[in-house]
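The data below hold one chain only, encoded as structure tokens and taken in the form predicted alone.
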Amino acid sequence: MWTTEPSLNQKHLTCPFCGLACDDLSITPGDRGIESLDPKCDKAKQGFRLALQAVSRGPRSNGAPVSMEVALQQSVQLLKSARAPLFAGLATDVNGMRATLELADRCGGVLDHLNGDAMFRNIRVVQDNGWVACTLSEARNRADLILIIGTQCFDRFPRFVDRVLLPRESLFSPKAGRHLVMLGPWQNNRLPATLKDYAPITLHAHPSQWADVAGMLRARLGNRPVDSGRLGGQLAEGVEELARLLREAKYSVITWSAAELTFPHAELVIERWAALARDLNQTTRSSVLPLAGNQGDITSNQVCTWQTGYPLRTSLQYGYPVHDSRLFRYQDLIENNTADLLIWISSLDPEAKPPACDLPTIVFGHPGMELGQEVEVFLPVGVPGVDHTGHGYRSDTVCTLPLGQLIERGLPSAATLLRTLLDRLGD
């Protein structure tokens, strides 16, 4: 473990700072924090810099400075006077997400995380049709074709590429049989430089053209009759051979991030991927992966829905938990005035603040959190996998990850502070 002054190297670290948890990564310690990372990943590296060298100025109200006893009773009487209470942000790990609902539900409080939009683009899905979905390892090692839709996974999940799609070592399927296909609107200079190399197979197309596209495959695939002159010349020889593609592949993977698909109604686009997904377990193997897990959202979601039977989105106010993906929205309980306090958790990212808004408003944060805008009460807490250990889940759901701790410098974590207030709360 790291004490202050840190002097040996850390190996066999997870990063907690992307759905892909990488739990390869070895740290040595500079005078600057990080002297180097291995295997080198610029999103990990990042997320351990702000970290370790974030200066805390210690809990806040209203913006001076205070001591933490004071804070917390300043928050305990926030949450005593509160009727409808709103935890949002949700940024942390499964021992914080367990204590922030333990203190929702004696709040009775709503919940949902700042990546709610992203999240539920898939859940929804999820939700009305299911899906057929795999996981990080079954990708690696058994996918020999894999179509990548969007162009932002590779800035998203840097190590996406040597984890999953060209690994060094596969078990079933070699990355020199491997066809990678990328639709999206691409440009080469954008292309990680491994997978430059490698000449992935790149169909341009823009993100209206999405649906159509799995329209289309769906059609061939099964024998219909198409226009294709719909997609234009060029995009629409590129989807006869990937159809031809995905019906010769033995097992196929089609991958995205619901956190590129800002248009309205993206889910519609994610439920035709699913489809094309089932259709082709018809006569192959297929399967879905979309990568999330940033901000530990599939986290938060995951203790959400084991605790309570739903995902977040979920309201606590009745007695027992009520479940609307479009009406419990954080954003819309802010706009429309149905919350009357705003509890904001985030440990992950001293960038992800509150929204700026007239509630009165409790923020356990990021020690180098500053915010634009002072609030009632700013408890800096600790950051998983840095300042104390936890657990975090992956992308794929399927399990969690030990989170080490780097550094002792007296921050609580999130967990110890929300239960603080929960036993303060009484009954």
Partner chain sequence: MLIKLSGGTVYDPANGIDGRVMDLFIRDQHLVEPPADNEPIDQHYPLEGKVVMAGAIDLHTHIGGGKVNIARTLLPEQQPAYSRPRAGRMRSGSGGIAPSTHATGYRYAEMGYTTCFEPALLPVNARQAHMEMADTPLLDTGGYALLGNDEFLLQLIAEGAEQQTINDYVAWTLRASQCIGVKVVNPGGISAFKFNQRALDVDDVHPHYPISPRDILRTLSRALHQLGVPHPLHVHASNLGVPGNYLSTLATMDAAEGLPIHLTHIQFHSYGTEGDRKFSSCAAQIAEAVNRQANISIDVGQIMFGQTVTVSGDTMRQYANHGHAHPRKWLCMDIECEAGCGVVPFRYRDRNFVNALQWAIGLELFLLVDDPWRVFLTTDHPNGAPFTSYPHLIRLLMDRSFRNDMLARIHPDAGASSHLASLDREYSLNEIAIMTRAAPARLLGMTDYGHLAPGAVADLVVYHREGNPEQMFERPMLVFKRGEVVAREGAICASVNGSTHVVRPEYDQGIETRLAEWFARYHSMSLRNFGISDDEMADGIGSPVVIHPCASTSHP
Contents of the next structure:
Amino acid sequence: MWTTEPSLNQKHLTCPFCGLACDDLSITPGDRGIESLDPKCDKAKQGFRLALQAVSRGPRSNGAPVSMEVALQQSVQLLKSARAPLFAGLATDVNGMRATLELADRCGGVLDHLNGDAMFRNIRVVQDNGWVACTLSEARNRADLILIIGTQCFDRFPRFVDRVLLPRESLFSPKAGRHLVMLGPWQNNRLPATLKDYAPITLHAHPSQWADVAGMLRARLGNRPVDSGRLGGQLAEGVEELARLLREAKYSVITWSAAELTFPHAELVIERWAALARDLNQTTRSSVLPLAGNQGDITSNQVCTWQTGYPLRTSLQYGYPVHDSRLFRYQDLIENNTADLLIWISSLDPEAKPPACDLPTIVFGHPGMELGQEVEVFLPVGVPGVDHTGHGYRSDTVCTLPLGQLIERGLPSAATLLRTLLDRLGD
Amino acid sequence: MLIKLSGGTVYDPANGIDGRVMDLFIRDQHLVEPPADNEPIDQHYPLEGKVVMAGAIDLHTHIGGGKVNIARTLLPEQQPAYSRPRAGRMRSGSGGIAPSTHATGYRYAEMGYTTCFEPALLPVNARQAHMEMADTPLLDTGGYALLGNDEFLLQLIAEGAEQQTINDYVAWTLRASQCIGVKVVNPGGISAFKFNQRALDVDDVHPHYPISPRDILRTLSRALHQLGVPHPLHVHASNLGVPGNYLSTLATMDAAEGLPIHLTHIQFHSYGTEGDRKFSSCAAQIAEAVNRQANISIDVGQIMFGQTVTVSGDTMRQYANHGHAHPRKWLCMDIECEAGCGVVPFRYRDRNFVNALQWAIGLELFLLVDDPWRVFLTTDHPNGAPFTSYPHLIRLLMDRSFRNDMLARIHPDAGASSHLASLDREYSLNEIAIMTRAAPARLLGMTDYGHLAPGAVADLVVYHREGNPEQMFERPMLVFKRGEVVAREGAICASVNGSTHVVRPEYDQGIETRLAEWFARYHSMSLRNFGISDDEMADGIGSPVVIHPCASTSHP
Amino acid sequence: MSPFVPQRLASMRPRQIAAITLHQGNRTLPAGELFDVTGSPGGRIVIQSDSELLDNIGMGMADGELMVEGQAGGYLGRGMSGGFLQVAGATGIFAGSAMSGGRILIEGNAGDLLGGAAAGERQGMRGGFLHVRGSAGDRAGDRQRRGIIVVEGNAGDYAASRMVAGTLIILGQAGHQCGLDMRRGSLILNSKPKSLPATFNVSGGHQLTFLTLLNQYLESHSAPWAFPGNSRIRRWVGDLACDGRGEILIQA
Amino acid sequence: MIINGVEIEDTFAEAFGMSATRLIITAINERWARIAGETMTGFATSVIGCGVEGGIESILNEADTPDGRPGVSVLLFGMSGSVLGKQLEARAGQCVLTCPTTALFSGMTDGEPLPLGKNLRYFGDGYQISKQLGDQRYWRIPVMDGEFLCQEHTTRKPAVGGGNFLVLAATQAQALTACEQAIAAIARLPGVITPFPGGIVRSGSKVGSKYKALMASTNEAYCPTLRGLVRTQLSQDTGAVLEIVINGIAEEEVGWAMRTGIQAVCELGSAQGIQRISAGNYGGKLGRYHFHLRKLLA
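Could I have the structure of this protein in the form predicted in complex with the partner chain, to go alongside the form predicted alone above?
To see the whole picture, the full complex is given below, headed by that same chain.
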């Protein structure tokens, strides 16, 4: 690992706790970890606080403390006898994922991320159709219309407003001329305080209506004869207004967080929004900006894609990669007894625990992770960007941010432990 | 470890050796002078009747960075066509047209390639590109940083900034992104597309900045020259794929004003508008211009028939071509006010007039450019074809009757409108060695690579001498990477990791003040996280840097 | 357990089929250890298997008859081009995907994406006859390009999603958002579905001559008629979110 | 040979190889199916001036049509496959597509494919719908009364055109009555049509003319008013001659139809003024098929 000076008093920390990967944070340490964080971000503060306050209880075997040596030996035994190991969670950094893939290749494992359901809502759209997309800086500097689908982006990506939607400065699209259109069940939700003064256009629509809204917009912009009135009075008027704004915008951006689209086959709805942006490019410019990257999902997916040729939900059981986003969902593999060993890697969030199940389990966990149900082996690992350096991908899949080390408390990285296991497994 | 290779027929054009039977010695990682008579030889390879060359160098192949991963994501149904099983410590992989990283490294090495360059490395995406290449075993790698559509540079040029300021920025970019060269793709055009402009010829004015592609080309080629960067500006010219674009290509050559310039995948830029279908070959005009101007080098970007995927920074042209996508899906991305990326799968058909003529145009260019030191063997992997088609391409160049057999199979009108049948030239082994080894090393300033003199890095290949060059180049007998045998008879037997090749011209660090302000105001990451340190390259990314010298800086 | 990918399974001897290597986790074992195979080559091959995890049965099948006594996993008859494949029980996802000819009869229920397009594929079922006596899951006929699917029971949501062309007949109750992003093709329903996208328009009541032909075709394949007699149907056109040249025919 | 007082001349009808297709037109009722069939085969008496020769082969009831509606079966004959194809496209487009309630199907399964809906579909201007049922493809073309359903292809196969016989009678009325009897009998037969008006032709022709522009001209040897002026084939008491021309999908069908027709004429016999049955030929050099009258009736 390359090193950075472990220090909390850094001016520009990179935050690994959400897909925006903000790298302008500074911590004011206090008696109990963090006094304050600047700029303000509840999510980053919580992530750093939990990481810094965590007191590792060391390696455990079936709940009992054991030496690292014993824990590693047991892990090797479990891996050697496994016929169908499942590598899941995968909330780690680039090198953690590289080591995971090498181990999975060696053992014949299947790979899935704990955010797999959300992630594949987007990936399936790319696999089936492709899309026209942009990155955070493009949206920030160029978008004169941003359509935000859903109400939860602001909780999942707290600084989306000041970093992208309403930045202090923008190269080509000053704040004054920007249209923000917010589609979602806003009637039952409160707009984020940061947006109140700006008075964005809100379209009140339940998630079950989002497909129809997108379809209606595509039909209207394609001059096909549809009756927007079928959406209901207020929403119909809003859709007509939005169609006009989209047609007139120089560069529109459509954004969502796939984690919010929790209904089955939500990829069909996303496909419609992506198709709308694609259609718009016939006459103007438009892009999608899907928000993701939490729990390192983009990170592990990117590494898996270049190393296997496929995204996650890929199996290496047959000696070569086979991908199937529906058959290799980790929850299903556990439920239908297709896996016989769970290797759960989760180093960013103590609450991202392995699912309760009867499978023998090895956990490479956040040092603060407390399991309700004890597992065969628990190996505490460092938090990337806190305990060790690393790399994390941002939401837009292009930027890999270097993560620095803040403290030294002797916690190994997931990559280090996984590579140790690899060496011990032999050929 | 001292290795003796005896009796092989050596082709080492960098040292004027054209098929001489001689002994070579490798000590550890380098070629060395013959040892003293009494020194014991650890390994001896008798190579009588075999052909020995330096390891091959591909100076333009898309093997790293976001767009390849996007291609992999876009085409899950294409990937099973080539599955590579895990074998011992050798990793499994997949993908024929957008192979996984390990499969890429293994397959290249099996063909005798030991060094490859990613030609379109977005500085903001540099970490990913280097990570992917670090995971591409057996190859030394490097990248050309994309400039010329980044809003910072366009603004500098538009403001009339001093050349020195430009030079500082270019040098900083090379340093920050750990690159060996600079590439410009559709100068200004990717940016213009973001402003909804759909075409930008060499002398058109950008929709936002009062500058033209010519200004960008002149400024960047001058910067590289003045910085002493060995590799000249690597140019993907304006109007890729547009009939009649040979005029843009000639104008692009002209814009360098006599300074060195490399025009890449020039096959896609050599089109006229003659004939019933308003699509014709202008290979002769382009080759004539290249032959006349010694400052120009090219690589061809040969197409081969079959399924592939086009990956390019040129969103303007990729968007324009999306109607040709096969299968019908595609992706474009505007990236960080810096560049873009477009991925459009494509199937070239020999019975399609345009595709067939594209194939002929590429071969015409190979055969009409006289100096093998200035024309390079590429398919612009995977844009024209996957790199795995190189042995077939070499046969097309070396074997005229084979070439004519292939010509007879393509769309008859395309065959008839091409001069290919009348071109008798057959490349010699020495010329192949020039265009795939000696010349790329020289054009990149890699003094210890691409040749076999004592002191050179011991990347070398031993071939069986077959009647059929395709078989010969497909399955070399032995491939050495840094003195270690990594492939035998076309199969990998050991895996070593490569390094990243960079240049590092000096610059006034004052530019970073201005950049820091720009980043703080407009960018979504901070300047300090943009650049990659040598330690990060070696330990975090996994590919240590090898720094090649620049010429002593000349000032304007 | 997957994949079970023998080529031309129906033309093999039972002993050969039993010797096919299957993957179970990261190991392999002969098919005969997992289930019984009887029958004769050229005649009807019978596999006795009751695993819902045995995928790709009959993949690439081009002729002959194959009967599964029990249930089957995903991708049943994937890429099948001819012959007859019958399953006594239920099947998993993607039954008949990329099928271009032949006949599949599923006596039990089928999973999601019946005749649908697998990851990245631009087309689902491309021809042939796919008959489910039970119910189908969501997205039956996703990206279907040609051929006929009959579901005698109910169908889940998004039936005929992204349909390119072809015919999907649902005799039971169809779910929500039928025909979403349908470009062309026919979705034929015996009763009103739970919902349609707002971008479908009514084109009124019609008597369509081609339905008689369809009925005759179904009868010749031992499937029930789409509609009794020459009934009057209500026609919806869409999906106008995209091409809009598809139709949903509902018995009036 | 003399049957019922009618002389069967020892001669033969000379017929030609043609290319034929069978179509089935259905409609809401027989009336409209028949109208479509008649319109499609109107102006289809002779390839000399009409491109093709055609007629309604039979009336079909509900049980015998692809879509279970009343229909007609139509035969069209052309001198070549390409002419037949062009005429078929024009006639299907102008006469069936346009006719209320109709649908159009192939009536044969063997032979070379001949485009039907394949070309007509473009009338749908992009709104046409293709349906494949088994190995057959159909087009549904939106029209103002609903949909015009049309099979993608019919087939064509070698057939026989120009089977014929001449009825020589004492008066015009007697010749006509006899021919009507013959046509009624032939109409019940499968595989044949009689393309001329009402099945009967009065303008028997010979090859050539004194006028350079004409390929054929009146058969003066059988024109009663030219008796005395030209070398006639008619006896003094022959008042009129009418001809029945028969096209069929095979040689046997044509022969059987000729026999059936001649027998119907002979039933009337000399008592009804019928004198003689002859046939048209060109000396046996032009047509592949020779139907000897006496052999047919033996």
